[in-house]
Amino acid sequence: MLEQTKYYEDYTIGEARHTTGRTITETDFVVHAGHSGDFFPHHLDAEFCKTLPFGQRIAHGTMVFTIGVGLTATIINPVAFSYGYDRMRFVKPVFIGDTLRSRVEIIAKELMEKRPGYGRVTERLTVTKQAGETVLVADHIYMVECKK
């Protein structure tokens, strides 16, 4: 990992960066679950999940929103600290195989009021599967230092 300051003033609308891709395997399927407590059939039940429309399980959309984030932690920013995520949708399903890539882009910034020294940027995380498909968009709320 890097460790890069980055302030509130530094970061620019429309800036982008993507990340290298992550296969989804049946072990992070079973992991996840005991993980969660969520076992529902539509996840680990290759039987019960033959006779639904996506004919095979689906992750979870909790895992995939993890896996998603996970792969944009590369960069260590002293100054930044997540505020939390908005706006989360499991757009597609993902399946076992599926190769996730995720790209961020900063969509919106403005100064926190309540908190002086500090603005709240939004980054608008987008997790793709190898095809080129949105899997999950969401909204993550940083707030960061301002220069002093």
The other form holds:
6 protein chains.
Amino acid sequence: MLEQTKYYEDYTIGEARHTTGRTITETDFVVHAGHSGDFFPHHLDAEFCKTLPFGQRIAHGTMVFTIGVGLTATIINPVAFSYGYDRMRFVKPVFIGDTLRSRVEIIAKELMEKRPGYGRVTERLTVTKQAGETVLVADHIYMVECKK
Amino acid sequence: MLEQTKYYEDYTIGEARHTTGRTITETDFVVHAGHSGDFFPHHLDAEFCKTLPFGQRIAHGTMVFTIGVGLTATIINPVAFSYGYDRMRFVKPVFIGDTLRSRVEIIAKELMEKRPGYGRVTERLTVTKQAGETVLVADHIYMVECKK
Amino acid sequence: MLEQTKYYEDYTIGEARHTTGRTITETDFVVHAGHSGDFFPHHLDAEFCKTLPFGQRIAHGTMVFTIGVGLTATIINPVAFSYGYDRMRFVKPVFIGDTLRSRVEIIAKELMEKRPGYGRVTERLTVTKQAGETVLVADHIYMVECKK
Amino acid sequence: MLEQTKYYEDYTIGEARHTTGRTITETDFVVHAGHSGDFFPHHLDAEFCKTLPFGQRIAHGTMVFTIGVGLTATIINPVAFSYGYDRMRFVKPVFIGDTLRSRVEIIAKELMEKRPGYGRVTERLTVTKQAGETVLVADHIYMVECKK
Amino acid sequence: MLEQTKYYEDYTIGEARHTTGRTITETDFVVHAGHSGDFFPHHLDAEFCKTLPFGQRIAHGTMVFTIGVGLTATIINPVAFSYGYDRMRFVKPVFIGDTLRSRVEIIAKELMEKRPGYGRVTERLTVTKQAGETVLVADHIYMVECKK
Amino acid sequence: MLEQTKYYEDYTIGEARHTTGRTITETDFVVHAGHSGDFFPHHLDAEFCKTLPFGQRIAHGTMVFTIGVGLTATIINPVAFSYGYDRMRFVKPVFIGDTLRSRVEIIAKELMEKRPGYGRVTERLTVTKQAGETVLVADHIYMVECKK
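Previous: the form predicted alone; requested now: the form predicted together with a further copy of the same chain:
In what comes next, the whole complex appears, and the chain from above leads the way.
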């Protein structure tokens, strides 16, 4: 983990970074069910899933989001605060054995009128799997301090 | 778990249900760090957190979302598909020992022009803690089959 | 989860419900060993198990019971209390990849002489795997309030 | 773990052993919920439990059984097979922070008429907590090979 | 678990014992990453590992050590205290599906000059996998009470 | 996570870095027992521990090592390979609620005679708790490629 103080003014639209990869295992499916309490057969019942179009167990949307965000959690910015997410979309299903990787890119910034001294920075999260297909997108909104 | 087939036409704006509660424990914090890979000291370092405004460890946003959604995972609708989430907001911090409860309410529905035979249904998720304070909101978008 | 108040008088012999399915994974074997502290090689040592009649790792009896019961935990009856289990039998082994499903049926009821105002209700739990073979049975005894 | 071959003839009624102790933590409650899929508020919702007679979260019966049995899993007898359990009773509730300890005692043995060369051995499991109160009892039935 | 009081004088150079086996699963890899916080792609990214000489995910050294030591944790000696380890070496990689087994042998003992009444006992830990290949060695140093 | 290629020649004796902190929770104790299979009462039985000098549960040595090392796992050097550890010492006990932090410092380097093109680099790991007391030290030995 790296600590890096970065003020509103320091963000540039278009700057991006990408993460290492992580293979999503059957273990992650089981852990996520137990952690979230969501035991839907779409995620946990291999026999039932054989009767569905994809023919196999599909990752929880909340897990793809959680791990996709978790992969980016390597730089602490003490002057930025997570505000929320917009337009999260589950673009493609994630299966056991898929390898996820995240990319974040600054796509917008604007001063916050209602909160002087702060700016709103939007970082687009794109989670892809091995062959490069996008599985999830979401826009992460940060509230970031301005330089004094 | 209950299976309940509910077509686009069956959804009524304003219909709502709420869930049982679940106390968020230190265990959930540790499990979520290990599951997501996010070991930020804001979630895991009690000494560091004493120096922050809240004075204690704060739940991962992805965990509040995951458990808030997980609490609602009790009814399977085989003709509804999760499409994504809009306007997820972290309204208040969640601390160790807080008890979460979710409420979902149908707030919008419209036929999908680009996808005949399907409608888009928006369900607002509101996660609250013991005293009734809202900690997270998000709009869950479903794609739901129409009756033939 | 559904809350449903059901008094002693409301139970009918023969009424039954069955659950969704859940595939038992290698993860469940490892989690159960770590949770129970039972690391017998019959459950965890694939090489050793090749030398046994079944030729593969066999689920802990306590796990088949725990998950078999857990699958039924979808309806809360605030006037019923779990008293114990009779005649639990491990009928067939459960292997990694088997999909379990539970069925519960009311098989007996009688007023409790020693505890006026309560009845004893017996619910038979039958856990089966994909091809319909029974793997575990047990009789769950509830103490249920009578209507006043 | 100890391997110890013990034939039907080697069992004596009244022989007993007791285990080391294990403190049941909030973690065990959360892990058991996630493993079993049983998220009843009796086990996980501290606010709800304040309104119940015990005033606090109560361990899952399946967990007390699983850990009570797990504590005894230190001696492998290659000629004994677990057959099932009789008369499992939840005698007292287990709370977070209670320390469990198990005792097993051989209480019955008889040759199996239907299965020559095997005997049925009954081992009574008694799980107690710190002050010595019994929390769970169950009779474990083994099928044990006779000496040739 | 067995309690066995064994004083410094009771240890003999050359005495040894070996443990039961345990298959290392993909679950163990994922659990260890989440427990340690080490999400290096060498352990978790199957795609990346295809580009490395071994062609597959490799166990964390800390996990091989932890499980190798854990396998030996069956005898409690109340007069021996763990002091540390010398010369831990990762001799061969451990892959998903390998079955580990540990052997410990007393290789040295000497009285502690600086701490009268105590001796230093060195136990060599050797962790092997199925075909008998050594994967890890380490010398465990105990401080053991002398008889009075 | 940061990838940083650093050859043998690039290491300087005395260079050091320290990590963020992580509070060791009761959850970590329970997870480590379940992961390692070491259920010694020194780590898990709060009642038994009241009778010991420290009066409370003590962390597994393998856990302090695993988490101490895990905290440093933030920089991948593709030309360095972990070879083993020397002189690991458990200096002070770690209790539930202690906050750990690691520091690593290069303390030695030498070319490997038997393996031309590689050098041996020794990094001292020092794990401390909140008040600055050292709880564990170990010397991590890397085999590092030389520049061509």
